[in-house]
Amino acid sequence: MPIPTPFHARTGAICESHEWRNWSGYLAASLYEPTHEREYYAIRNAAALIDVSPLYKYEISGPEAERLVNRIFTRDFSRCAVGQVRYTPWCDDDGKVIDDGTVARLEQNKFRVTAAEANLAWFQDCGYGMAVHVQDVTAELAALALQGPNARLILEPILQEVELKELKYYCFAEGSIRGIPLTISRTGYTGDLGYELWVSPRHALDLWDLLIERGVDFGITPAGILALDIARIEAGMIMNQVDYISSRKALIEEQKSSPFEIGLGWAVDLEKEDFVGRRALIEERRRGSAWRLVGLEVDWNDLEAVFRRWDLTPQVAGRASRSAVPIYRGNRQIGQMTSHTFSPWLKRYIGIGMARSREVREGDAVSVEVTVEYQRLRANAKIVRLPFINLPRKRA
């Protein structure tokens, strides 16, 4: 069953809608109203306040932990300096993804990771013999991201000894809200300006209060997981388990995906000291990926003529979908879209999905599936570049 996060005593008594989901093994809102739309224009508007507690978290110390964080993770944390916050793939021995997140060098000799999967025995195999200690942290720390455009406005009155004028995207920095310490990060999963509160659990609800004061005159709204997913698609960020499958839940060959083709070969340094994975990666490398993640914009006139056969309007608007639907070229299916939502940002409806990067380039015209009244018909749609949108305020 599961548990509170830190907030759920705020949380919990605002919650109209009374949806929750399990996250993680926490009670994670879905929405707070009767409808999420209030709640996701606060992303991009204003400031939404969103508990993402149920992360999964682990430090990593220890007189070898640098050498640890180089042998799990894709990319080169020996360039990585303290204060700054990595964004990585980690991999099987096949190259195959097992799950991303984020990495902070907390010191010299100390990184924290957040996960979206439980990962603490892969770790701590993974520093078998060596000198570093690798704790599960999740409980001990409490987190909420504030996104918007009005994020920076709210926290500096109030946040003491950080300048955030200062503090450049993807990197960290601690400090104190009236006598509160905590860690603030230049980081989100929204694509849109944003930090996020890494606090201990007895601060949380004090923490949630002078945010919620401080940002009444700012639109501060909070915002459960559906008007996240829905900025996140926007932004071209993928889900572990929606867009790729976990390599350790994987139940075929066929549904592991590396790096390359979930779209992180940037995040990827075949030049850096063996990892796990480095070998199969360079080899792919080499001989190419064989699937690749792509964006795609379903024809709106297209999509409004399959579902007048039914003298209906377009039932796209609303929630997310993470249910993948075909991808085709012609009659032959091509991959899939795996999350796809309408846009009220582009007043599109748009997907993230996998094809055969043989089979597809930017700008090629394909088909979805769309099903109406229990038929599964087509729509037309475009292969485009992710993400698709690129906010300047998100790096400022």
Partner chain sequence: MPVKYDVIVIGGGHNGLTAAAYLARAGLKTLVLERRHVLGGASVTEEIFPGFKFSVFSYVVSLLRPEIIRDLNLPLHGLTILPLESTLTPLPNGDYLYRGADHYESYRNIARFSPRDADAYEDYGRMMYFMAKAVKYILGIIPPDPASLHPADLNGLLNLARRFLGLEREQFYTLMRLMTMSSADFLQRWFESEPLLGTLSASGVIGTFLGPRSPGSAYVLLHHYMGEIDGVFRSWGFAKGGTGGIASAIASAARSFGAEIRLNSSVSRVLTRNGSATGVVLESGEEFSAKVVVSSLDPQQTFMKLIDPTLLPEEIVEALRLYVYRGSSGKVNLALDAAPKFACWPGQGPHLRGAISISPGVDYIEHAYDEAKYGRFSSRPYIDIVIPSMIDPDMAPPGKHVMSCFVQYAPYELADGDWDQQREAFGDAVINTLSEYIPNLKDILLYRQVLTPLDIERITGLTQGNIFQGELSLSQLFFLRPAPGLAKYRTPVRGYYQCGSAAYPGGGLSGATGRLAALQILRNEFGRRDKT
The other form holds:
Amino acid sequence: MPIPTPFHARTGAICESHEWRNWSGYLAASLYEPTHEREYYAIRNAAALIDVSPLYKYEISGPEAERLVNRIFTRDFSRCAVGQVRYTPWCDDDGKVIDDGTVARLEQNKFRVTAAEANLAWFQDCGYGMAVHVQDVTAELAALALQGPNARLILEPILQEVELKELKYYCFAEGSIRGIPLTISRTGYTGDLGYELWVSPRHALDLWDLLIERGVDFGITPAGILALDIARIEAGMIMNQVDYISSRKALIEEQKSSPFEIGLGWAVDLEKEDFVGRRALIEERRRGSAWRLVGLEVDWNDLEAVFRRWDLTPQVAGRASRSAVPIYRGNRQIGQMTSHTFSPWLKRYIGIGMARSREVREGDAVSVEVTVEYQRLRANAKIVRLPFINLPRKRA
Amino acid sequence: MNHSPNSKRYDAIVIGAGHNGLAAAAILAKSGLRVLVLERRGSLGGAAGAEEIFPDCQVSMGAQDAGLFLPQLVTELGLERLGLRWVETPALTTVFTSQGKPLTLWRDVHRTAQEIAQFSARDADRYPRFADQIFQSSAVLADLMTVTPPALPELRLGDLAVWLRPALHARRLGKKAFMALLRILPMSVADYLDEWFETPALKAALGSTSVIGQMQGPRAPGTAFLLLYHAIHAAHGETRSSRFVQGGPQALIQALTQSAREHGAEICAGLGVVKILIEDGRAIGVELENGERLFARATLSSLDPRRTLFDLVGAHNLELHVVREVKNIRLRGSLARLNLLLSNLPQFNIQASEFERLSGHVVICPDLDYLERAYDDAKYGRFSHKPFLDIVIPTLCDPSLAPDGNHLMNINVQFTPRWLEWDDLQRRALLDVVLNTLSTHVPELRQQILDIQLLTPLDLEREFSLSEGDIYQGQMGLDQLLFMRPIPGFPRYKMPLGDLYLCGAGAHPGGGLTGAPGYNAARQVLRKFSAQ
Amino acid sequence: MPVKYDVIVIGGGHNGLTAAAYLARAGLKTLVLERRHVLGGASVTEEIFPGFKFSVFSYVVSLLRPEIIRDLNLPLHGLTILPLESTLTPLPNGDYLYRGADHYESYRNIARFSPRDADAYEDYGRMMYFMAKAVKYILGIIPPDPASLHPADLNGLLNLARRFLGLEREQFYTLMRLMTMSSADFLQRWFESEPLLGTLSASGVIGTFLGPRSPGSAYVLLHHYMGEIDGVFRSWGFAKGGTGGIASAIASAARSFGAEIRLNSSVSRVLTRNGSATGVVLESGEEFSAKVVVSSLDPQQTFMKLIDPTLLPEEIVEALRLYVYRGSSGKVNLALDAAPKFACWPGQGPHLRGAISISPGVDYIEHAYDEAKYGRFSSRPYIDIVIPSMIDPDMAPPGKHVMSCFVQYAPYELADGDWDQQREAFGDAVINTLSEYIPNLKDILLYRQVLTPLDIERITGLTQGNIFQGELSLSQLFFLRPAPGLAKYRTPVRGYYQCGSAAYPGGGLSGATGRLAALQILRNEFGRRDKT
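Form predicted together with the partner chain, following the form predicted on its own:
All chains and molecules follow, beginning with the one already shown.
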């Protein structure tokens, strides 16, 4: 049975929908209200408060901590200063992605990693023989994401020891709110202006209450996973086990992906010192990747036409779907759309998927499978650049 | 001897001047390569070398018997021309039981059968047939000694050719003997011997050999294989491959050293390697303790795979699956070595006329249950309170090894775990247990002792750079043989890095004073060079 | 004029019945002869104590081949397999390790002992999935003979090699390790925490005379991982109505296809003429003739008792003489007045609906094994418990429970005394051990049935009480089981077949042997190829 997060006393009390998800063994509200629309709009228009405590968290510390993170991750951490955060994938020996997450440099010799899946044994083995300590701190850190245009306004007056305006995108600082010590990072999984707060579980409920109290005039709204899922697809952010399969979990070779294939080529630094998977990735860079990440926009007019055959209007769920559907060019399947949703903001049906890299280019016309009245049909779609929404305030 | 290398560049650099390192160097030098051997210690030979531990005595530090030494090395290097003299003692193994008469396995099969007849007519009758089976089966293993195991599962046709000889040999055994071999290999030595014999002392004499250096008792499946392994070069009728070198194992080291030098190899003692230099995923040479860098087209390490890959190459230079493999190599120190200088020949419980019995291995292990119990202690992290001792008295075949009619006694104390606090107290406790055990057979032993050297597994680890004090550089279980040795995927002496070769016991075919890993690795290097 | 059958099956255990069902399904006139008054052999349910139904011997199902369930339509004949949800490992300090269907719950439970192990547990499970998948193929084929040059065998070997060499590199090596390592060593490649190592390694010793540190036990680990229910690897189940439910379902299926089954019919000899089987004679003197006779009994009875061994080639007789049975386990069945209260987890809960394993650490099991090595039953044994009445309420009166305890080690050969003298002391050792974890056990104990290996032998006819009809060791597997040349169901006596657990692919409640033997008989003797 999933267990409660440190915020459960609050989230449980307000969860009118009684709809929970099992997120890494923790109870995570899918949505709090009967529909998730208001929660989604809070992300884009006001501020959403999201419990992200179930993320796996690790601390890597010791004299050779930098050496280890540089060995594990594909990005160059010698150029990551204390106070900075980097988003990065990590790979196995064959250059296949195990997981992706953020790495914050807490001190010269101390890093904090967030991950979608458990990674302790892997990190420890990468550090074999190094003067370094890897520790699972998942249970020692509660985490809240405060995401949306008002996030800064809410935090600014109550946050001490940190000048929020100075806190740049993908940076973090140590501060406190009414005496509660916390780490605040200018990060998120929504593509909007937002912060993530890392705090001891002891202070979790106090922090929640303070934020709600302070945020109420700015539209703060607790939001569940459903709203978050839509926002992250709009922001073109991939998800482990949904958009790609971790190489540690794949059952066959074909299920594995390289960072290049899942749109994270920009996060691979082949020039830096050796890291796990480098040899294979150099080879793949030379040879070219078989797959690539694509954004898809389904032609709404065509979707209407498909449904009109049954005298229906498009029956697309308001929720993001994690069941993959095939992508076709002509009659040939060239990939699959792995996450897709109606974007309430764009009023378009959008999706993230994987396609054979030789067969797609941006702007290409393709089609995706749509099931209407138990029949599998296709709707026209276009390969588009990710992200779907790129707000200036994301980096502000 | 402590000179510095004449050059900065060589064709091949060999790390470690143990018998395998020297064998590899000699073979390479003989082919005309410029070879440099680097030895950290002040003397050569590693655990097979000797030092003047006792005044005027050259004492072998680890090795006893040279029966497993590869015949190809002797002939190809002409070691006999260089003064190597074998001593084949009449006795192979003598077991002293706590009460009653000793049992000796003689080199002569009929003499042995007569001996056994005093214990059991049935066993005496079966012994010659048993010796036949050992001879046939171990011959197949002997063929495998110089085979380079293929890299399964990425098998290529060329890899299979090398198996032809052993396979044909195995086929020549006939279907019945072949099936018997397949059945025996995974068996426990206790089960195997139980099928043949009833006399406890006989089973102990035969079976005790197969646990030496292992952290496994005689009931452990896979130990029967080791019984065969220890008989690979045995002549028909002998059940143990045992022969000594005139002058001790160190004379063999001297012959190898001389052969290497004659062919132009440079051998530097007192020069430790701290690092294998790597460039673009290839080994390009070594860095010495003094910071000096030397370069070579091929680097051969006779250290164990963990030392080589973790300490010299560095785990961070290896792929993760290799790190995990190396980390998980079963290295288990299980042996302590006690060297004694005695005022005169120890009086075991035999007539003076029977001293011949002492000429081979003298084994304190009355039956296999004794051996299993000795292992039980070690299994839970203690040394055996009744240890199994494998003793050789080298001064019996070569009195010149000790002055004034004194005698040396080399004792392998089996089932002595590495992971004990090896402080003075512990060492004294171990010494007491061993001497007490011995004193039951040689009552006046303590009065005869002139000098003592005790090497615990920790000492062996430190002295001879043996990880965990494992004398075989990796346990000789079925899971760590052939293409699984030293780690799967790299069985051809080539290591995960280009131009780096493993030439010690950690590589196929494994441990013991064989020289085979060194010989095979050198030939692998030559093959590579000739292809270039 | 006696009736002439097409096939007579000796023994109404699950393999005999499975064979009979397949043969009858193919339209053959089939007769099953069972010595006892109940069917099932070691898979029987008996009401030993009024109101309480015991799965007397075998107690869980995992290996029953799904194709047999499908082919024979067993659910229509009353077979229902209920899932066992979890494994609880109570610890002496009052803590516990609980692993259930919820991945994250198991993760958290393991993480309490080692967060690293919790992470590695998934990798391990995935690897074992691959292994079971690879081996599943072997279980479905007839083992080729490696020493034969017959095209069918060569082809079989080639296919096998291709299958294995086609495995992904790491999977191939893992399979090699499973075949050769000890379960403790194998598991230590992933794990470090004692409770997890202990309880996982326990599956490596079930039914064998090996400890968790004995090489070869890793294979048994896999053997127990191959269970398959509803297409999911490694799920254990419990047959409704007890294990006897399986036998009665197969028997019912066999009867529906027209097979005749006779109870209380002990076969004394197989009749032969000119080296061919012609029928059987019962102890009562009654004779039945048949074209083919197939024995589901163990090799000792099949070859040494039922037929005249002189009909067999000498080397097969010799091999059968060397075939090791070595019973190592006992069974204690308890009738309880109420639900047991575990100290570590009082009250009822999911933990009582799964397996409960008294295996708190590797050393614990190893100590238990040590005692058995020297001929004593374990004073604190490894115990595998299920409480069938928690899953199937019909097994005991309302509110009361039956508890089935598989106990290891109980060596068939005792050093002192015999099992008739030691039976109650053995029962006491089990109850005392259990009471350390279940404080209310003695208060709720209504009745205990203690079955020693000797009892298992007497009741079921399994030689030495070995539940697999012979030790599952590498030297007795695949083409070596039960003897070289006997691995293929057919025997040297024309028309005489074997279909017991000792034939390939070995023991467990799989029925695979019965099925494969039946298919062979249909092909060889009746010229039919079964489509399934």
